[in-house]
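Here's a solo chain for you in structure tokens, the form predicted on its own.
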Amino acid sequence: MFDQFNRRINYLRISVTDRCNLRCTYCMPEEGIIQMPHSQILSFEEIVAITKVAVKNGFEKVRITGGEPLVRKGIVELVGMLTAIEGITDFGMTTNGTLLKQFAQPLYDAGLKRINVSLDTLNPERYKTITRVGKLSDVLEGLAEAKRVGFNPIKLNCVVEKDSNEPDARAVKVFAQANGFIARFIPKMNLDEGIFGVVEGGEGGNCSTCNRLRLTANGILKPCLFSDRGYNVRELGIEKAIEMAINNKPACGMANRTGEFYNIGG
């Protein structure tokens, strides 16, 4: 389906949960925040609707986010529901990597290929101190769990003040180089101030070519991460929904007042 703008929409991105174990600075207050009453979640059977619909709409791109969404129970089983959906052809998670010694396994025996792993320094206590409660050792073991059973491409996702000239972000760039993962560098963004930029190594941050709707846990399509705009497609439907979040899709992003990070999927 395409837009207004002539932009090819065929890229889902699917919230999973709002929950996460850590406590990112530019992602969540030190307190945590006030969760989705599970009541409100989707169900995944309501999750592998919505992706058939879509991917009946032409999306071929589908992608689980949080939260964190290792931390949803139960994952391991909607990962090979969603890898079930025929007409997929590129799917994958981005998780922050803490539980993914785990999880490595039984998700790529579920059909998981692709992953991208938050990175933003290989430094422990930059790593304590950004995440505020987080180990790096429990992300590299993971990445390593990762990269032993196969996962390809294995992407880290480093968040940057500026640009990768940044010393934690030249580190995760040898780090990636050395054991063969691709490295992203994500400028720091602001929802209410609307700050964003173009991603170093990715595509996310350049409207002009944006194919993607994000799916938030409790049901919410998103057609910019930089809008107010959400349409429910419980109440709507979901051709309804999907057809006006395409339809509503703005030419750019301006800013969003009324989401966050934890719950949109970034």
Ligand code: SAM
Contents of the next structure:
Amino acid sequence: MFDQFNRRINYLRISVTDRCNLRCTYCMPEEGIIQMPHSQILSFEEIVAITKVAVKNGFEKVRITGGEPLVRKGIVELVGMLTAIEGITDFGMTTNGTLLKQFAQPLYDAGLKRINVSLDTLNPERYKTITRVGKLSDVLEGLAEAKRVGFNPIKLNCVVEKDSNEPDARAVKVFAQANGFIARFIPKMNLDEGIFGVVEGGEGGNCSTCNRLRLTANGILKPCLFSDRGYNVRELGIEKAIEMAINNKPACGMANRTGEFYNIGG
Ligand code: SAM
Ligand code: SF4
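Compare with the form predicted on its own: the form predicted in complex with this ligand:
Below is the whole assembly, all chains and molecules, this chain first.
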């Protein structure tokens, strides 16, 4: 389907949970996080039904995100249900990688072949500071396992202050090259203030070519990360919510005062 600005909307990002086992400083507040009640979280059947309608309407690309997708109970089963849908040509997941050592093989077996792992630094102390609670070695072990299992491509999402010339980012670039991973550099954004930029080595952040809709874990279809607009799939019905989200996709992002990265999925 095309939106009002002649952009072909064919990419659905699905946040499967707002929960996370990390607390990255740029993504989540340290405390006072208001979690979605479990009763509001979409069931696997609902996620599959929404994805099927999206595919019927021309969506080809699907990405699972969160919160941290690997903390959603039964995630491997959900991946299997989604990869069984005919018509998805590009299916991926964005994860912080901390649980990949355990999940890489079962996810691969369930049909997931492409993965993006968030990694901002190769310095263990800096990693701890950025994520507040994370252990760098967990991610590195997870990445090694993903590589061993055969994931291709493995992309690294590296959040930077400005660009990839920063020391942490340069180290991530070298690490990526040495391992056959692809590094992408995401400028640190601020939803509230409407500060966003183009992803170096990726597609995000460029409004004129944006092809995405985002589905939150509680069933709100969002036409733009930097907008408060959202369409409730349960209230409107799937077809109508998709149609409204596409028709109300703004030409360009402004600001988002009602959401956070961890409950929209980045
Ligand atoms: N937990 C998973 C992870 O970290 O990869 C998936 C969800 S996370 C919200 C998705 C992506 O958004 C991550 O690559 C993360 O680095 C990015 N992100 C979060 N907050 C951000 C911010 N303020 N600016 C830019 N990127 C951000
Ligand atoms: Fe969790 Fe990902 Fe947000 Fe970090 S960026 S707090 S890992 S959702």
